[in-house]
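One chain is shown next in structure tokens, namely the form predicted alone.
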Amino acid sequence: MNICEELAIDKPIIQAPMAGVQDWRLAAAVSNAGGLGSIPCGMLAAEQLVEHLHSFNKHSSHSYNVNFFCHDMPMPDESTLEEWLAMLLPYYEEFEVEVPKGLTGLRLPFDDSFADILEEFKPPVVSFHFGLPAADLLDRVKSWGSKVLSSATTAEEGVWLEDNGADIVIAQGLEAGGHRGMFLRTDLNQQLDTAELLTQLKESISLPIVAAGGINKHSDIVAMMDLGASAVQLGTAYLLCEEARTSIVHRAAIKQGTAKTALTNVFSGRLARGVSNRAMKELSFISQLAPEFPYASIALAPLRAAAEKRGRNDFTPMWAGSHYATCREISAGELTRQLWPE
């Protein structure tokens, strides 16, 4: 069975789940065009998740993917959080905002409460970032007939995913935007570009592989499939689509297309690729002071809101892949059809 049959799609295209810049609308548009639309769920409360799933199913009868993070939740380190807030104090004063209090708006890992909601819907595909959930949770997901995908950033991670129950592995190359799916090691020197990672994974595992990172047009897809990919995953290419909820300042930076992308941990505590801005540059891109994921984001949230009110992207995580300048303002359905013509 080929991957399109396995995922019940017509085109070997998966729309990458992009928390913060999309909802069910983008996913439905991609699925209705023959690809696999993805709904990012890691930042949704229970009632929001139910609403997204009902809305998708109301507007599409096609296959879809729901995506969750499955990171460990370390105990918050109060001293680190206080030091981080103290370093950001000049920015709070500049933008006249109060220092945040409490631990709110955090990304939560997949757990039984999420599984309880999904059980009613039995989604065709469930994908994970940062490895896989505990074995009992994974067994629950697979008992519904859901196909399980997860991201690997090294061949070692791909082997681990195969050994621990994934059905399909996403090869997340270094060019990809958003959070790196690293979960076995944190050494950046082991991170590879998409083509090299795909080649290593083909030699290491027998599962179907989805190439992700630096893919923006039909010829990119063909090149990856020639290297052995069964399908591709694209996120950045959809950022300017009318169904995306990309913020005004994020859209403006993408359309301008002049700033370079870089890896940073200052927005969340984990490495992610985005368009360079003030926060990334002034906080040293990869800061040793940033609290562990997901706690770093608490301190940046009020600064982001205040700056965006002034039309500035100073503290906005503008996730994007290294080839973001090729993005186009068209519908997600039309883009999907252009990426893989009939």
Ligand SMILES: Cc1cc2nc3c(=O)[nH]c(=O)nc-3n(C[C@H](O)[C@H](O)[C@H](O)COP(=O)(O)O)c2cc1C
Contents of the next structure:
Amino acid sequence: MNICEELAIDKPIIQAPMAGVQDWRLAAAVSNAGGLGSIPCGMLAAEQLVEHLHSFNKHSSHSYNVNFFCHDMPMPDESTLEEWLAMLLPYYEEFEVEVPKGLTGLRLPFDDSFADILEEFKPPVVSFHFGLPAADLLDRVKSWGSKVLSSATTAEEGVWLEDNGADIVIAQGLEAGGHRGMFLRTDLNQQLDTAELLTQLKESISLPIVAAGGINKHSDIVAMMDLGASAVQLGTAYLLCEEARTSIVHRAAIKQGTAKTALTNVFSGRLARGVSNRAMKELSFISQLAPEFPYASIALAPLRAAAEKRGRNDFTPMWAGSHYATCREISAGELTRQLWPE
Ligand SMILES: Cc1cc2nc3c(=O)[nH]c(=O)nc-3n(C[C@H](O)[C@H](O)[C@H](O)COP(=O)(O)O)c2cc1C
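If the one shown is the form predicted alone, what is the structure of the form predicted in complex with the named molecule?
Okay, now the whole complex, with that chain kicking things off.
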């Protein structure tokens, strides 16, 4: 069975799930054009998840993917959090916002309560970031027939995913926008670009591989397939689509296309690639002081809101891949059709 049959799609294109910048609308537009639309669920509450799944199914009868994070949830380290907040005090003063209190609005890992909801909808595809959920939870997802995908950022992670029940592995190269899916090691020196990672994974695993990172046009897709990819996953290319919910400041930075992207942990506590901005530069991109994922996000959220009200992107995580300057304002359906013409 080839990957299109396995995922029930016409084109070997997966629209990457992008929490915070899109919902079921982008997913439905891509699925209706023959690709695999993805609904990012990592930042949704249970009621929102149900709403998104109903809305997708109302607007598309095609195959789709739902995406979750499956990170460990460490106990919050109060003293690191306090130090981080204290260091940010001048910014809270500058933007006249309260120092945040409490642990609300965190990204939560996939658990049985999410699985209870999925069981009702039986999505054709479920993808995970940061590894896979525990074996019993994964068995539940597979029991209703969903195909399971997860990202590998090294050959070692690909082997782990194959051994632990993934059906398809996403090769997430260093060019990729958003959080790096790395889950076995934190050493950046072992991270590879998409072509090199794909080549190493081809030699290490027998599962189908989806290439992700820096892919923006048809010829990029052909090049990845020549290297052995069965399909591709693109996120950044869809950021300017009218169906995406990319914020005004994020869109503006992408359209301007001048600032470089970089890896940073200051927004969430984990490494992610985005367009460089004030928070990344002034908090030194990869900070040893940042609280562990997902707790770091609490501190910058009110600053982001206050800065965006002033039309500034100072504290907005503007996730984007390193090749973002080629993004176009185009409908998601048209982009999907251009990426893989009949
Ligand atoms: C704005 C943005 C948000 C992202 N959010 C998620 C997410 O919620 N879940 C996930 O698995 N991957 C996420 N990613 C990473 C993508 O799955 C994928 O690896 C990446 O988009 C591929 O590289 P590209 O952006 O160069 O196309 C995100 C990427 C971007 C650009």
